[in-house]
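The chain that follows stands alone, in the form predicted on its own, written as structure tokens.
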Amino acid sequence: MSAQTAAEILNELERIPLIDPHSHINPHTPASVTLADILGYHYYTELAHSTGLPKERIEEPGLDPKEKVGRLVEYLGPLENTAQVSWLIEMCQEFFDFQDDRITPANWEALYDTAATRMARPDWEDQVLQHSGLEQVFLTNEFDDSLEGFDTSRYVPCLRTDDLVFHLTKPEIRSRLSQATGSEPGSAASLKAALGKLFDHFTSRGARACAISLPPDFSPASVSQAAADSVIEAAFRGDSLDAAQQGTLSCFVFWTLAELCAEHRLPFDLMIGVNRKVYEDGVFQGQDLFDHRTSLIQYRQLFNAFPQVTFPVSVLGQTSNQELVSYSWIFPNVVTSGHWWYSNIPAFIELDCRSRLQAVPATKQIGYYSDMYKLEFGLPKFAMYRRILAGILARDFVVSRNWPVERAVALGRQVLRTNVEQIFNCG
């Protein structure tokens, strides 16, 4: 009964138009041009590298796209058990009429050519969005993005703030901030004003969120303008800052961003716990890992200080998910958000999703986001999540708790679509 019920629920969930609340899509070139854009996704390059493909053969300057795909295909065999390759096969079957269940040295060139022909169609982007059931895709915009030249009702701006919080000591970041705001900050007050101009620009172009990726050792705290002034002056003068001064600067900027989120009524997406460049010789985007030293207790001051700001929180590890469930259980402004990066495989999604559905209010869960760099990945990633969600709803709610199927579907719709609309004000 559970399998039949899950299929019935899945059929209904697949009818729901989706809003993807976090991606890395470039709105000027959102869809792929060749299969190299797909196989060049860091999941495949880092897995192939870990299996023995030298980094130099993946990242060789001027490498022809077709040659790159051929090199990666040689290493797909040991990866066929992975969820990531299941995305690849499903994508190729859905978009390119691929008839096989494996990509091999014998069939990849025909697949490459078929994909290139399809991707060259002038309406390819629209086809991908329609077939994937995606209505809107949230972006990850640099703070100095002009936000021009694309449809912001389809590709929704989101202000990404990592550089502002952690890299203002770099001359190039300070220069970009000055150019974007037409100002030369040198004090706490002038830096606040400059950050306010960024928020005004983004919200005027339809931005629906502010976002940041946070390292495991960061603990946000309020810093007074008086305490921040000398550090900000030194940073914008180009002086080197010691660790304590850097911490003061980062906390001041971060806290100001939270204040501006409150003022502009924007959610503040927190992606917590990534430790950068753990594997220093890894391929591009294949160097970072999660760190169990992270605890949400580090954010207690923030959550308490800004009850009017909604914080969608993403975490990387299983123990962090249990902590997130508890925080979202207690704090009205903390929301569980997606299944991020290393947690984005079915075994982890199922455990994390079940715990959230059993413990967190239904209105406080953002079920899934793609984190994709190219549009084609929206289809297999959301398909994976919907299948898992349908199975959980069938087993834990219809069979175990005697819910009608319609009620279980309504819960699925809540976490897939309704909450995204309401939390991010996507009216």
Contents of the next structure:
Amino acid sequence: MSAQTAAEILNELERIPLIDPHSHINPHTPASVTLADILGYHYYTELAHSTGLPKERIEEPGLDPKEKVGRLVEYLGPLENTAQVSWLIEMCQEFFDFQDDRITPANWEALYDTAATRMARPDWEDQVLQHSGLEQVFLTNEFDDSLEGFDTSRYVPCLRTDDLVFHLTKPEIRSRLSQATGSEPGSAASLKAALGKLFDHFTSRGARACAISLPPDFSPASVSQAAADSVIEAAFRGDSLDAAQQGTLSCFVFWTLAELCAEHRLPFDLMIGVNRKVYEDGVFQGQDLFDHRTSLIQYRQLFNAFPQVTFPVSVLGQTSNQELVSYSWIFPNVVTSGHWWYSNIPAFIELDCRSRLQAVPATKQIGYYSDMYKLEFGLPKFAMYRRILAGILARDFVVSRNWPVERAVALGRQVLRTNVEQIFNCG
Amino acid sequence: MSAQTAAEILNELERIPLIDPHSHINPHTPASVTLADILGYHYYTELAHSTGLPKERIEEPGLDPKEKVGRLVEYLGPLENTAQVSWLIEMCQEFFDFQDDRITPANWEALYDTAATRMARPDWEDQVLQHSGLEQVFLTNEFDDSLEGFDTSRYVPCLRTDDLVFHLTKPEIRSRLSQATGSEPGSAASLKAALGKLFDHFTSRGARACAISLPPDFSPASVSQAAADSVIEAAFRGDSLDAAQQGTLSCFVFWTLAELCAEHRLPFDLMIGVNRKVYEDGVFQGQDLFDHRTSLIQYRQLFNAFPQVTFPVSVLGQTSNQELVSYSWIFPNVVTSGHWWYSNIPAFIELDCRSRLQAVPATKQIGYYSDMYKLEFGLPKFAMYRRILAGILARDFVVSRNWPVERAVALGRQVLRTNVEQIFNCG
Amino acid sequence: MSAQTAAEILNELERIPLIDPHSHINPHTPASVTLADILGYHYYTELAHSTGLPKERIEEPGLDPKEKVGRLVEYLGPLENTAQVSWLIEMCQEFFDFQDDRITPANWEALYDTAATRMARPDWEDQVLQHSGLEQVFLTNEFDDSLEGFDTSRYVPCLRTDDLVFHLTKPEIRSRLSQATGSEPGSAASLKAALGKLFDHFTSRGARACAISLPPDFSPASVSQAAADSVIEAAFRGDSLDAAQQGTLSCFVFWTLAELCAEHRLPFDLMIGVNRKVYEDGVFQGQDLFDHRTSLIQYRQLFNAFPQVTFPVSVLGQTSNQELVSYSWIFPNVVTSGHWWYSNIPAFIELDCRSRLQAVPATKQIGYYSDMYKLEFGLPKFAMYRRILAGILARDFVVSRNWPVERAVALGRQVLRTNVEQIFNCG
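Alt. form predicted in complex with another copy of the chain, vs. the form predicted on its own above:
The complete assembly is shown below, putting the previous chain first.
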């Protein structure tokens, strides 16, 4: 009975048009051009490398896209069990009429050619969006992105701030900041003014969020003006900073971003828990991992200091989910956000989604985002989430709590769509 | 088949009269007087606040109870998905013949009035206990509670010791201790004597446990007499202590409590993992959170030093459950206790209860306690637990291990009732 | 439907002959002689002790095996719910025609006698292996084991190295090392040479792995030759080392073992997370516990430094599983290994196995090992795992992803058998 109810709920959820509140889409080339854009996604390259494909075979300069796909396909066999490959198969079946249930050295070429033909259609981007039920897609824009040349009502700008918080000591970052803002900061006040110009630019172009990914050991804290002045002056002079100074600089910039989010009424997406470049010889974007020993208690001062800023929080570790549930239940300004990266597989989504639906106010949950680099991934990723969501709504609400199906569907709609509109003021 | 078996088991479990081994009931006003006593429970005020209800609206001095309920009801909509609100609805259906499945601005007044009428009945307290199947309810008594004026065979005293361990530097706590014990401690020996008087008083009034909640970073350790004397003298002189001294004082008092538990043969309930006042502007009792980075290894010295004391352990973080299972499997004096606070929702109870039933001796599990402030909460909370328990007994024991239903029911009885009697020597 | 599919898959999995890639079997007395060998397993003695059996009752010198079993049986009642006792019952039913579903003071003697008779058969060992479907069993050999007198194609030697890494300061360990290698190391170079001799000996006798268990706070790091020389000289002179020196020594030996694994092409089994002797008065082998606050990030330098060494990683804490999944997904040289000790119960295996099957390449998962001390345990332990595996394959692959049953069975075969052959180059 629960399976039939789940199917009924799923059917309704599938009609809801989506807003994807976090992606890495390039709005100038949002859809794929060949299957290499799809199989080149780090989820596939890193898994293929992890089973034995030498990095050089796929990162060879000038490698032909078709050749690259062929090399990756040789390593797909051992990956077929993964959720990641299930997205690939579903995508190929939905978009390219792929009839098989595995991609092999024997059948990939025809698939490659069909995909290339489809992708070459002038309205391919529109077709993908429509077939996926996607109305809007949030971006991840570098701080000096001009945000010109694309439709910001379809592709919603978001200000990504990792470089500002963690890499201001790199000359190229400082130089890009100077160029983007027409200023040469050298003090707390002038740096804040420069950052403010970025917010002005982004919000004038319809930005709906400020976003950042953070390492497990980061603890935001407010910094005195004097301490900030001293490290900013040193950093912009080009001095190298020691770890404590770097920490002060990061805290100052981060805290200033939160202040600017308050001033500009932007939610601040926190993606907590990633250690960068852990596997040094990994493929492109396939080097990052995490340390589950991080806690939201590290954000205590921040959450208290900025009651007027909404913080959609993503956690990389599944073992951080209960803290996220509890902090969202208590702090008015903390909301749960999606199922990020290493937590984005059914076994973990199921646990995390259940506990959120059982303990976090319905209005404070951003159900899912795709995190995609190419539009074609939206369909299978949201489909995976929707199936899990429908199953939980059926079991935990219709069966266990005797809710009518429509009420369960309404809850599904809220976390899938309505909350995105209301939290980010979009849609 | 599993669903039918679960129903059969549930039916049997529902006949078992309960002893609630941990609550915050005030034995002088155990039941509610109006619905405001129920909706004023921090689970509702903090969730309503978390979705936007300003704290002042419900903490306004002199606020009329009915007006308070009306204000809270406006914010119930977004909370309907939560397990907490499911308790509320079930409670209203069971106790006040509430026919709807949601409490809304349109129907709450009639409910309020019906509840007020029922609650005004002279035997309301008895009715609640009887309808809930509750025979005894453990209390959480301040150390200077006179324990007079109530039936201690129905409401079982327990000595709560947070203030003694963590707040002896506050003048009012020291003064209350002096008054309660007729002594002015100033040394390790005299403080232990004073604490001993509290134990004498509590046990003479039928106390069945000593209890405490502990922050994630607490590590009990034995303290030398000299070190203890020095900090106790300073504290009782009114000196302010530095963090190390405060730590020494807390360790000494805690260790002394364990010694007194041994002498008085009282179990020592440890509720591990809460950080107090994390959300500074939260509503009353809605400010506490946690850091999942705590470990039972911090209690290694304690568990080894007091083999004669039973430690019923509650953990706040679901990610601490496996340690609790393993420590209870190894240490004869450690037993699992309930599903506490942020872990008290079906998704987490299910995981935790399954692993305990699969790996901890049946005699070493205290299945559940209500943690309630008002008697009416016992019914829906125990009902939630019993349903989950029945489901696990059906799947993991009857279906997977071919146990007859009666044997599964007997296991359920043991964790639900028998162990409470045996561990706390009550019933 | 899922239950029927699971049964179909299970039926196929049960035909697959097993290689057990980790056990503590003594190849000179692999099978049990009496039921005391089985009930003397620490899983039973520690649980019985945990429910009240005094240690002295079962560790009494010269205790008759039958008497010992009788004493343990008195305490089995409260343990019947545990997975551990379910192994015992299944084992007795399968091997000794035991007809009851509980072992009690009333029926144990007949069981004891039947077991003794069966175990006395000259081909008992063969019968157990055959009935269990076990073809090969990996051992855990002390570094100075002669590896003589048994069939190394049936019982596969593995070099266990805990003593070398953590206990070289003990005179008896150094003396055993000297005897085993005919050398008196006193420097980094000579110690490495001595360790190399152990590897030569082990690989000449068909060893297939180097293995070690590690405490939660261990972080392997490479050590300079000078630093190593200094602590090795001190240690072999018999000086006592401080904590930092001991750490340097442990790191040097560990790192050298990894180098030798590379040279000898041996996988290095890492069993991460155990704290030894936490419960000081526990029964034999029933004293160890853990601290869930450990992270694979501590192995970052190691995994990067030895791309040519395969590291099958076991984690003691269930909350470490997601890191293990993610590190195996990224690092080519990290593979998941079994369900260890406190994580070896169905509730945890289910969670861990699901996530591995959904996110780790199929070729990089060692499904299960028995960890057994006596051959009879292989049957019920592998049976438990296979049932869980079949259930997951049915639900997550056949039902959710529409895989044909044969394809799900093939995935099961891979993690159950094929990967063991390929990763350890055996079978």
